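First comes one chain, alone, set out as structure tokens in the form predicted on its own.
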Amino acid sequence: MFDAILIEKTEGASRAILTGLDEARLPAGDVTVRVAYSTLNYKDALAITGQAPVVRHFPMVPGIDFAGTVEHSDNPAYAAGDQVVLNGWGVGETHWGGLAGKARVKGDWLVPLQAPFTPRQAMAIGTAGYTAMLCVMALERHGVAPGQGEVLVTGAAGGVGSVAVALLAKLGHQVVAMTGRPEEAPFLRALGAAEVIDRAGYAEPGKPLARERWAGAVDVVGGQVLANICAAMRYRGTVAACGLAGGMALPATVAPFILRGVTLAGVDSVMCPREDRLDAWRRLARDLDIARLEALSTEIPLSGAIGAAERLLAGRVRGRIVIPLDPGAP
């Protein structure tokens, strides 16, 4: 038996509970992992609260990522004792996820834990940090380099944003952090932000083309904020878009794209190919200051995950939430 968060659906409504599960209930897969740490992400919070139709099959163990140790493997790539990480691939949505003491998954979904990270540090980064790295890599592919101008990060006090700020600052970019929580300015400056600006200035409809400012941007908000960012990009600037906290609509015009050559690069972390995942984790091991991970993360017990989901959706969570599942894990 092991502890887990389980989402059940009765009479058309979903409900998340903390319960004990038997290993025999785990879904099909060729690798069984003892989960050391998982996290609470925005998508997990939506699943736990039922505020969006994230979960496709019930009952469901949420948790879109985890780090742990292989207990049993029928996959030639892994053996018992290997330390592994999983991000995405529909776990927590269509396949039982990481907010449980054990997980059984396809080995093809796993990647080896990258040195020098411990399982806890890997989850302090988690899917949010891995997505942030994919966004940085997207900017680099489109020619955004240090010294070219300011790079904007929206939702900067959240999981993706905080890691993106830390990464871009260490790589030498002049980072401007946008947040709806001005009280987090000291935290963001400590991560490396040169300036902190209020999201309110970008939340209302603006001009099709604004004054050129941003050489690059990482956006987790979407909606009107993303439209205004595109309008303020410098010539041939690039926006890496990976979120929709501000809505799915994009009330923009084609003007930035056809008059300034702006690139809007979509970033998906869920179905990202294995080689790109490995590249992202290798880059994180090289380019993320491990000493800053503690400032980026807060640890809570599994029993606190359901309550924390509400706080996360309300924008009252800073950085990353790490959840230990194995008391003996580093």
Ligand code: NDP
Second form
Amino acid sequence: MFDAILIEKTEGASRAILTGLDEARLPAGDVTVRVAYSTLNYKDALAITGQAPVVRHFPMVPGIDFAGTVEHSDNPAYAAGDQVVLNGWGVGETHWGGLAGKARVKGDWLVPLQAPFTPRQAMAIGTAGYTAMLCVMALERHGVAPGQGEVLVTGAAGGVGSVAVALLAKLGHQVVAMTGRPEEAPFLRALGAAEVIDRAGYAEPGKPLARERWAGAVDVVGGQVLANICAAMRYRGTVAACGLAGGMALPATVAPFILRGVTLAGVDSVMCPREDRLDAWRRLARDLDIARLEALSTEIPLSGAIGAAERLLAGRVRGRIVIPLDPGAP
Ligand code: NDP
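Right, and the form predicted in complex with the ligand of this protein, after the form predicted on its own?
Once more the chain from above appears, this time first in line as the rest of the complex follows.
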């Protein structure tokens, strides 16, 4: 038996509980992993609270990511004892996920734990941090380089945002952090932000074209904020858009794209091809300051995950949450 969060659906409503599960109940897969750490991402919070239809069938163990040790493998790429990481692929949505002591998955979904990270550090990064790296790589692909001008990060005090600030600052960018929590300014400056601005300035409908300011941007918010960012991009600037914390809509005009050559680069972590994942994890090992990673993560027990999900969706969680599943793991 091992501890798990399980989401059940009764009388049309979903409900998350902390429970014990038997290994025999794990879904089909060719690799069984003893989970060392998981984490709480935005999507996990949506699944646990039932605020969006993330879970595709019930009962479901949530948790879109985990790090742990292979216990049993029928996949030639992995053997018992290997340390592995999983991000996405529908795990925690269509296939039982990481908020449990064990997981059984397709070996093709796993990547080896990237040195020098411990399982705990890999989950302090988690899917949020790996997505932040994919966003940085998207900016680079479109020619955004240090020295070209200010790079904006939205939702900066959250998971994706805080890792993006730390990464971009270490790479030498002049990072401006946008937040709805001005009280987090010291935290954001400690991560490397040169300036912290209030989201309120971007929340109202603006002009199709605003004063050119941003050479690049990482946006987790979407909605009106993203539309206003597009309008304020510098000539040929790029916005990497990965989130919808502020809304799914995009009330923008084509003006920034056709008059300033702005690029809106979409970033998806879930179905991201394996080679790009491996690249992102290698880049995280090179470009993320481990001391800053420690500063932006908080550990909570599995029993706290359900309550933390509410706080995360209310925008009250700072940085990243890690959840230990195996008391002996590093
Ligand atoms: P967090 O909850 O950790 O952070 C989200 C941040 O967004 C909050 O901290 C807050 O920033 C800001 N925010 C929250 N609510 C609102 C709101 N109503 N309006 C504007 N801003 C708001 O989540 P994550 O960082 O883990 O994820 C952020 C987004 O990225 C989510 O939408 C998530 O679904 C998406 N995502 C997408 C992925 C992909 O593959 N495309 C992968 C991972 C995440 P602050 O406190 O600074 O104001």
